[in-house]
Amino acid sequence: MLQKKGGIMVVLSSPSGAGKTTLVNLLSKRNNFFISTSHTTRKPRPNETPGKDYFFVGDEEFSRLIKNDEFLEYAKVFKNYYGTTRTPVIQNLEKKNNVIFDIDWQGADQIKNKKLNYKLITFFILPPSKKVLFERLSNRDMKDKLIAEERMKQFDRDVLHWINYNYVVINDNLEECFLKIQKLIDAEINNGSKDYDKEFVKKHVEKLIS
């Protein structure tokens, strides 16, 4: 077994609207994580800043990055491409900076399969209920119910990937969810005891998809 070196990698994934981006920003501010900023071919939302939230690029530029093997992971989500470039991630990990990723299950699988020589901890974030998720999506997408409904259809497929993550955390209360993630990261790093009930998570998933 190779000794893990440098910083650690933390992946947060979730079905659209479950709150992973807000949690990533909280972890970055309070734990001094470097956020891996993804490239995407989708258009910016009104509240997003290019270069901070995403690097917004055209299809041609994204294809060039794929061709040059510059992505650590990339995937097509809701008709747009998203991808993480390798160089800034590796540079930060080598400097012993911890890196946090806001990516979907496809990207998480790709990073796991790369088997990089850095500690990797993966989290899947779930909403407390489908009703709450629909409300969050409707508010976020400026009350465009067609977009919200499209994401709700995808939810039943996305949620099935929870089993491939180290931990699943329910985002009922943002602060409590953040503290739970923080405690699990600390326990992983320090080989401490982990307050985690997989059976409870399984029952919650069954309730969400029933």
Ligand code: 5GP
The other form holds:
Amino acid sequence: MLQKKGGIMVVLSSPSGAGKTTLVNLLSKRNNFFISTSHTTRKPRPNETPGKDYFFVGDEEFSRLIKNDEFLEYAKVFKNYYGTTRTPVIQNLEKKNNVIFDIDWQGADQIKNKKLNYKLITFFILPPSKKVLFERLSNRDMKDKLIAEERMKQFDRDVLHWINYNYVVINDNLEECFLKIQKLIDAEINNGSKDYDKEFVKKHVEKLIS
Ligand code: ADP
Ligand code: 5GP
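Can you give me the structure for the form predicted together with the named molecule, which would complement the form predicted alone we have just seen?
Once more the chain from above appears, this time first in line as the rest of the complex follows.
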């Protein structure tokens, strides 16, 4: 096997509203991770900053980026397109900067299948319950109740992808969840022992979709 080089890639995915964006920002702030800023055809939310949260583009520009083969991965999520451009990611990894991605399971699969020569750690974030998830989605997308309902409908399908990730972490208390991810990343980097109970996760998923 080839020796892994450069920085590491950390992917966080989750059903919408479980808290991965919040966790990505926290991880980046406390660890100096470079956040991969995606392109999307979705309209900005009121609290979002173009160029920071996303590069907001139209369908035409997104198609141009696909045609020019600029995406490391891209996918249609809900009704919009989302994608990660390759150049900033590779440039940072080559400089030994660690890069963190907030992308869905389709993007995580694509990056995994590329088998890049950088260490990749994937996390799937779950909410403590569906009730809590609905509350978080309703609070975040206050202006549009339909969005929360639409994303809840997708939940049972999205959650099934947990099996393809290295680790699944439940985001109940934010600080505890952050520390759990942090410890797992440290253990991966240092080849240390991992505090991880897959059976517990499996039972939690069964409860969520029952
Ligand atoms: P995602 O990126 O997975 O769709 P967000 O990070 O946007 O989810 O989180 C959804 C909402 O839930 C946000 O309003 C966020 O502030 C809130 N949130 C995230 N984690 C927690 C937590 N542990 N406890 C309470 N609220 C949280
Ligand atoms: P939101 O619209 O709530 O910001 O994101 C919706 C979903 O799109 C989330 O699951 C998020 O992780 C995913 N997403 C954001 N950026 C990308 C990306 O560049 N590629 C892929 N595949 N998914 C993304």
